[in-house]
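Here's a solo chain for you in structure tokens, the form predicted on its own.
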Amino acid sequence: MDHIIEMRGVHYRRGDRELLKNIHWRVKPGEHWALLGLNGSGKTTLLNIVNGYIWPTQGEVSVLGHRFGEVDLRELRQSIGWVSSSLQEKLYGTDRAQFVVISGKYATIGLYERPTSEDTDRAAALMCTLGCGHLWDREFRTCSQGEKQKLLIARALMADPNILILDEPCNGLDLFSRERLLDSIHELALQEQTPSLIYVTHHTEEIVPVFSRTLLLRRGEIVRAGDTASVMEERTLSDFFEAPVVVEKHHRRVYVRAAGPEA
């Protein structure tokens, strides 16, 4: 498989609004990319178009190397794990952590099953590795926001998926709290057997260097894609907010602030 996510020419309307116009992208088997977007910019389009919940108005799709037409989209579904602080709302506040890590392997809200003795174990190396092994037992509704996030994505590795999105995962968090979520990403993408990742933000800093590929979408249209430190300088930035910028690199990551009258 040469690529695992494939866009030639999509576009994509609603009524007379075009809110994707002529994407072309392609990942790689292995690459972490970072799709960065202002609200509004089409990131979740391009996400439903991925996932299947969309088809392209027009243009050709093809992921984990299944071209769109010519496969089941739910079973495609069960190799793309996607999480989103929406799917906290669903969850069950008194399940237990682990449960809530468990049921991914299921994809039920809830868990239904009883674990096996493998289930319990991958769930426990899940959460070790994304540092909420000290969640165990604990109920869900009493985790801070930043640790559901952690146990959502340990919930999508359960099943094992070949590409992880991470929809803007450090919404809602403090500064300390996106760190440590932030060095358990950056953990979790240096580990054998991790599926590519796709990082969804608005804001540069969140990219850290593990993601090594950057797509700009603005108003549906992808202005630059390519290599992180490539595309993440100060010309091309200030491009793509249609605004003057000061860039600022700390630890291979890029700080973004608005252009004085002094710079």
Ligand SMILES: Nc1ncnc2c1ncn2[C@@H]1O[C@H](COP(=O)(O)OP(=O)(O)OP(=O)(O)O)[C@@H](O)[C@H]1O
Given for the second form:
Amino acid sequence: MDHIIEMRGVHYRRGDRELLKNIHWRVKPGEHWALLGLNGSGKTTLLNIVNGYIWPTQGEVSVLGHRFGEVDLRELRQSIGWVSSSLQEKLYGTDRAQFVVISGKYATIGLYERPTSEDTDRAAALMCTLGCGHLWDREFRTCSQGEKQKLLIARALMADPNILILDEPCNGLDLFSRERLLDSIHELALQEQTPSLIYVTHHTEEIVPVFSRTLLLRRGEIVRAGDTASVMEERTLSDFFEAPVVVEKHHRRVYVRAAGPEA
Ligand SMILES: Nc1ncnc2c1ncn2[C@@H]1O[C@H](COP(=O)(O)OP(=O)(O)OP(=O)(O)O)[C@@H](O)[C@H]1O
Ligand SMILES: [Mg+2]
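Okay, that one was the form predicted on its own. Can I see the form predicted in complex with this ligand too?
Everything in the complex follows now, all chains and molecules, and the chain you saw is the first one.
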């Protein structure tokens, strides 16, 4: 397989609005991507196309070597994990954390069969990687938002996906929970046989170094896609935000602020 995701000339129209315009995007095996864009720029729409939830109006899409139109999308979807904070509300709050994670293997909400000892061991190992092993017996509803996000990532990984989409996983997290979650994602990316990670955010500082590639999306168009280091330049980002910004780098992460009159 040459590409994990390949889009060529993808457009997506809704009524008279073009929500995605002429998208050319390739994700190669081993790459982890960050997707950066303001509200309404089309990030979730783009990923809904990857997942086959919506169909492009024009253009070609291949995911994991399968061309859309020639593949059973339900089957393909099992290879794609998706974590977003809106998923939290759909899960049974009184389930123990371990069951929330284990049931991810079958992509069900709630667990109807006795898990095998392999499932249990795998869930324990994943929770350990994500730094939430101590929550094993906790009721899901009693976990903090950051803890829930880690459990949901572990849950998504139970199905052994080839692609893991993290759609604003740090939403609603305080500064420290966010750092802990980012550490866990970093840890995950360093594991062998890790899925291709796609990390959606509005905040450049969440793009940790494992995301070596970044795509900038504005009003449904790709403004720039490539090496994170070259994308995260002051001039590129000022052009992208259509406003002068100041870029500061700390520990290979980029912090952006609007350039005031003093800058
Ligand atoms: N089903 C739909 N019908 C009409 N417009 C839609 C539909 N889905 C999305 N849109 C519009 O498409 C644009 C892109 O939406 P999308 O959810 O992809 O943005 P986003 O980049 O994920 O934003 P956010 O950062 O707020 O999550 C928005 O203007 C949105 O209102
Ligand atoms: Mg979105």
